[in-house]
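Just the one chain here, the form predicted on its own, laid out as structure tokens.
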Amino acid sequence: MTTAHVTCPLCEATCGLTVTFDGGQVTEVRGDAEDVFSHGFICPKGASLGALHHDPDRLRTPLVKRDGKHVPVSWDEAFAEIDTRLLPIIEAHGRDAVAVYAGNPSVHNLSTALYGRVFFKALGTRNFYTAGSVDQLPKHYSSGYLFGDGMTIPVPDVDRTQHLLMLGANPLVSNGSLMTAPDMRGRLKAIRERGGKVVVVDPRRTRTAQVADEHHAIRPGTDALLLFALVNVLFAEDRVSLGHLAEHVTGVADVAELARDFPPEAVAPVTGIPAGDIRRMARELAAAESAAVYGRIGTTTQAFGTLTSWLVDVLNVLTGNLDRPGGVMFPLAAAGQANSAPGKRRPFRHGRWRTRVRGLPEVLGEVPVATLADEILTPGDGQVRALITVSGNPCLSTPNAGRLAESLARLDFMVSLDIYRNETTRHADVILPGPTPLERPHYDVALYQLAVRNVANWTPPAMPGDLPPEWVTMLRLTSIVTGQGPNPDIEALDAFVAAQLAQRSGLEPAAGRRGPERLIDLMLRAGPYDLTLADLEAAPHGVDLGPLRPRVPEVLSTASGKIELAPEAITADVPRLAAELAHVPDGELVLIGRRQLSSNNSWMHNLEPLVRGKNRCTVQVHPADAARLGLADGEPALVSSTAGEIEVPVEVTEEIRPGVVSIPHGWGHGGPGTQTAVAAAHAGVNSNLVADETLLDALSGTAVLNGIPVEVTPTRPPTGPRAV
């Protein structure tokens, strides 16, 4: 029996995990205690590696289509394949005829982390696709033009605050998101118990509403009119205070006229939030001791998105709580992290390029998947005709799924990098797998960016594995668009890559490493703290750096240096949610998604621990609107929209506030060519059939999942009494 320590790479807490061996058999997987960051807390996930480390459904092999079937190759021959069909492409129709989707487990995987970089820049694609445009982009592209970069993102420091506000964020399930934060449960219940307060405004009565002082069940897609109308009490209260941000902070007043058309009297018919509680809101806010505001994917994913995740900082910059403690902070992570570093940065901004068919706008260097479909579908200049996926499943994760997945089968060829045989890359030509998370080394390059505590943790890969790293699986993709053919001399690509990095730190790699060890030891040597990668690997538990701190204004790098707090570029879409003042709801219905604990997006659905129990895909559906329209809990209904219509159980609750339906994102699974019998036995359902692909956030392109207008209809009389 052995043991290791490792860091889950499964969501957004980086808890530390202590795993049981017996041989090669993973016997056990407990919360770390000795965890410098989540001392010991482990979710359902996070126990579930190993049956991912030992699911018979992973892919072991990679697959090639012949005659339309997938069968086992050599790896030699799986990239001879690539070799002879992407290049071809690429030659004939130009780089932007590739369309690359990376998913959300490319963030978790520090292979892909690093050395994707790597290939999508030798590819040279204009039509890369991430997960961030149905997910997060809006806070991106609201904390590029408030701070000057897109990761320039400020987070709760909930171990310090006092009053705590949370719209469309459930992170007793999520475990946090853009806020890396283990053992969520445990930081709540201690603001509580320190005397503070925590405030939770989000359509359904979720895990975490129930546990908050105080809920609001707020209209979806409204929340921006909702902060407007704070912002607005503040300052017609004269309850501003920048405190010490007064001298780093431009467009103040810009931002009081702009809210004056915002009274709570005025959004109060169209958020469903009483005009007394906003203002009660807006003062307690102004009067804690610290406070912080955030929000997430329900905030991000609506018509609205861009503006609600600017009025979140602007909300903290008003009252004073921006980069002090207990209010909202920017982390400064040991390794990667842009806003560190020494010197002057180039100020963030988007629309550097468009997409060919719709016109939407690039931010971060990707654009908006909901086009996707769009830029394979149409001829002419430009059209996509090779698709890579990079640990994704786009066709249940983005709106107007079945038509994307219609427009797969379009394309001249097609690659995917996965573990599972799932519903996207069953249209794969070649579909290559990776390692399991145990059999490779981690680091969170990303997520430590967003920690509310400072930490660095290294996890060295706790067995070995079978198959190649996914470093080497993009090197040898990065030789094949270069036009060098599929069997490079990885050592010399790797070296070239790490003397590329180590360029650019005025550093030189560490002698005796190379892939992903010799890049994090470059890029921490390069960061803030004095570290290498030899002092993680001495600290199985990881490295305590403190608490987070203020950076105002090293962390800026906008135009003027400040904080920008009314940039044109956001302040422009201000008329269109006026004109949402006219809106107030009248019967109809709306769609939002909703978190479970046991599941992040598709990924893990095919792990046994993780499914069990009651069919947890269901629309949920307060009781007057179930009377109203005729629906029973348990008996299936119809949800209709503009772009489709599925079959889902009803489940008949008042978690959720009339006028709006519920269904958990990332169902929907089996279907000819997929291999994964787990995932298929709980298939649930796509509610992304339902999602409008031209509904989206105006400002970012940020797909519209939450408050999509949809009818619910009986697909058959009820069979029992009718729920009321």
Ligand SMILES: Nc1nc2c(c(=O)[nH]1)N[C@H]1C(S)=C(S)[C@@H](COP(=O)(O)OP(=O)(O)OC[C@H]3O[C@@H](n4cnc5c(=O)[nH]c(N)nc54)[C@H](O)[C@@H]3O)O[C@H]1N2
Given for the second form:
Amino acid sequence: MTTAHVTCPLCEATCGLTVTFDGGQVTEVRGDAEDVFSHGFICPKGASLGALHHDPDRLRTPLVKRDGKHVPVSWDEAFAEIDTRLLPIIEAHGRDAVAVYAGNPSVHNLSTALYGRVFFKALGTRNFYTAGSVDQLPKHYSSGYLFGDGMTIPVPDVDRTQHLLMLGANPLVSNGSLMTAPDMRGRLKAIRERGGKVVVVDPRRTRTAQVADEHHAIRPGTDALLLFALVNVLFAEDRVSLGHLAEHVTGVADVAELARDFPPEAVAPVTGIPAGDIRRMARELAAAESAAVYGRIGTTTQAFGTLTSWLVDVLNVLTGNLDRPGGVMFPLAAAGQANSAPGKRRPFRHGRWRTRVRGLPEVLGEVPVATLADEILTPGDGQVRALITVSGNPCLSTPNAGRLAESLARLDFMVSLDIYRNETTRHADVILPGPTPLERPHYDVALYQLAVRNVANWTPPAMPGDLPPEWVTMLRLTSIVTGQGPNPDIEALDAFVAAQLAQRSGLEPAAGRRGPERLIDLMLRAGPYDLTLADLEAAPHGVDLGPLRPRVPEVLSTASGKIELAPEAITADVPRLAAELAHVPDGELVLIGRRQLSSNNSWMHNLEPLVRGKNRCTVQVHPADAARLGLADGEPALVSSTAGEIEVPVEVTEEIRPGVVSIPHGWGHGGPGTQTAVAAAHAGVNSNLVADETLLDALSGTAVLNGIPVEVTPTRPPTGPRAV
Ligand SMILES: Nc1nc2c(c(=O)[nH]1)N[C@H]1C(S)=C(S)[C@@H](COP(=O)(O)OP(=O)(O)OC[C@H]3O[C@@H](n4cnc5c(=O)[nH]c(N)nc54)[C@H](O)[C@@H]3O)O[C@H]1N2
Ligand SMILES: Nc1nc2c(c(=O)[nH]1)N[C@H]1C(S)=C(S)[C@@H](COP(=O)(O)OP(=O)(O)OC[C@H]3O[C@@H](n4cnc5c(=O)[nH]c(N)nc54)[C@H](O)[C@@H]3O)O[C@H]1N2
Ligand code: SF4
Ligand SMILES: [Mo]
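Shown: the form predicted on its own; wanted: the form predicted in complex with the ligand:
Then the entire complex follows, led off by the chain already shown.
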């Protein structure tokens, strides 16, 4: 028996886990009690890392499609196929003819996070899509304009705050997002134990809402109205207090002016939250010894995603809680944090290019995935003819997924880097698998930049693997798209990548290291703590770098060097919000999503321990709506929208607000050509078949996945009066 300490790469919490092996067999995965950050916390997904590793459906060789069927091939054959088919497309139609979609796990994987950049840069396409435009892009956008960099995102100082106002987040299930904080249950409990208060705003009474002091069941998509009303009250009652921020903020008067149109009485009928409650929320927020306002995916994947994300931080600034202990603060990660690099940084801007068909602006180097199908299906100059997916399953995770799937079938060529043959990769001409989390090293470059405490933890591979690391795959693809063929000298190419990184920081790459190890070592040495990889290798449970510290003004990179509270690129959307004040709901139904503890978006449903038990893919309906619409618990219903319709079993529950129904995303498995037997036996339905790809947050182009207008009708004719 041997053990290894690993950082779990499955979600944003970065838990330390202890894995026990008997030979090549994983026998146990448990929380690492000595981990400096997670102190033994684990969730069902982390506990399934062994099941993932041993999953017989997981791909062990590259696959190439021959006569419509995937067949196993050697690595050389797979890359030769890509070279012969991809390069001619680039040569004939240009680089933009090749689109990329990078999915969520590509961020949680050193190979794709560090070497993906190299490949994407070499490819040079403007058709670059990621899961960000079905997720957090509004927060990058608003942070970019407020603080100067899309990655300068403040996180709630949960361990010291006395008042936490959370909107559209369910960290007891999601384990936190844009807020790396393992064991949120424990951290929320601690807030209440020290006399603080937790307030949750969510159309559902979630697990997080259940442990909070207060829950407001808001009407979906109206958070920006609520937050503007809070701002309105702060100004009207003279409760604005910038405190230590006073000399670092511009635009306060503009915000005051804009907020005038949003008094509590005006927003109450639209949000569903009484004016008296809104006033009290504002007063308590202002009066708290320290307070943090935090919004997550329920506030970003909705019609006013960017305005909401902006107002969250406007409130943090106006109450003097930004950049102070107990408020929201800027992490200082040990590696890769762009906003800690010395020298002048260029202020954020968006819209450097626009998409061909719908004219949607670029944000953070990407364009909205909601328009990927348009770019594939619409003929003309610049049409997308090839697609490369990297750890993504857009056929389940993006809006109007049915149309996207149709479009993939029309591509000239498609490559997928993925560990499964699933709803998306079944369309690929070549599938390139990668090692499992236990076979590769890990360091969470992205998520430590969003952590509620500064920590650093290095994970060496826990066991040997048979598959080439994905960074090697990335370099072979880089070689192909730069016309240098499928068999480059990997060591030379890798040394070049390291030399370039080293040059930027004036360092020498360490001898005797290669791949991500060498890059992370360089990034740590260039970072603010003077750490080396060797330091982290000597600390298997991680290094604690202490609580968050104030970083204003050093962290800011706006043109003025200040927090620009009312940038035109954001306030331009306020009139659209004001028009919503006239939109008082009248019997309409809207659909929202719902994350589940044992799901990971679309891709861990092939693991028996995570899908056993009753069908979780249901449409939740409030009893009053069920009675009105003739829906019965356990019976199937037809959910239809402007995009499509699906049949889902009804779950009647008081947890959900009347007028709102909820279906989890990431289900709908087992189509032709997929190889996920367990998932197929627990198929569920794809909720994104009814998400309309034309509904977007106007500023960032992020899809509206919460607040989709739908109709719900029973699919079976009534069987006569039921016995009561
Ligand atoms: N309706 C609705 N839709 C949503 C959401 C919602 O709340 N509601 N949430 C959105 C959000 S927040 C996100 S982030 C997206 C996620 O959207 P995606 O990133 O497109 O989807 P995932 O389900 O995360 O798919 C991950 C893919 O990566 C593969 N994979 C896993 N590990 C590895 C690995 O180590 N290497 C490689 N190469 N591949 C790997 C899996 O097999 C799977 O195919 O979904 C979005 N879609
Ligand atoms: N177990 C598990 N953990 C995960 C994932 C998973 O699939 N499963 N996915 C990971 C990913 S990729 C991400 S991005 C994070 C997301 O992390 P969270 O944002 O915490 O995720 P959710 O649980 O979807 O919480 C969103 C909440 O917003 C609510 N909501 C919907 N519409 C509105 C609205 O208009 N206003 C308000 N105020 N609330 C609204 C929903 O009811 C829901 O409770 O989770 C990550 N962690
Ligand atoms: S909470 Fe996230 S990081 Fe922690 S064990 Fe679960 S999946 Fe892994
Ligand atoms: Mo996400």
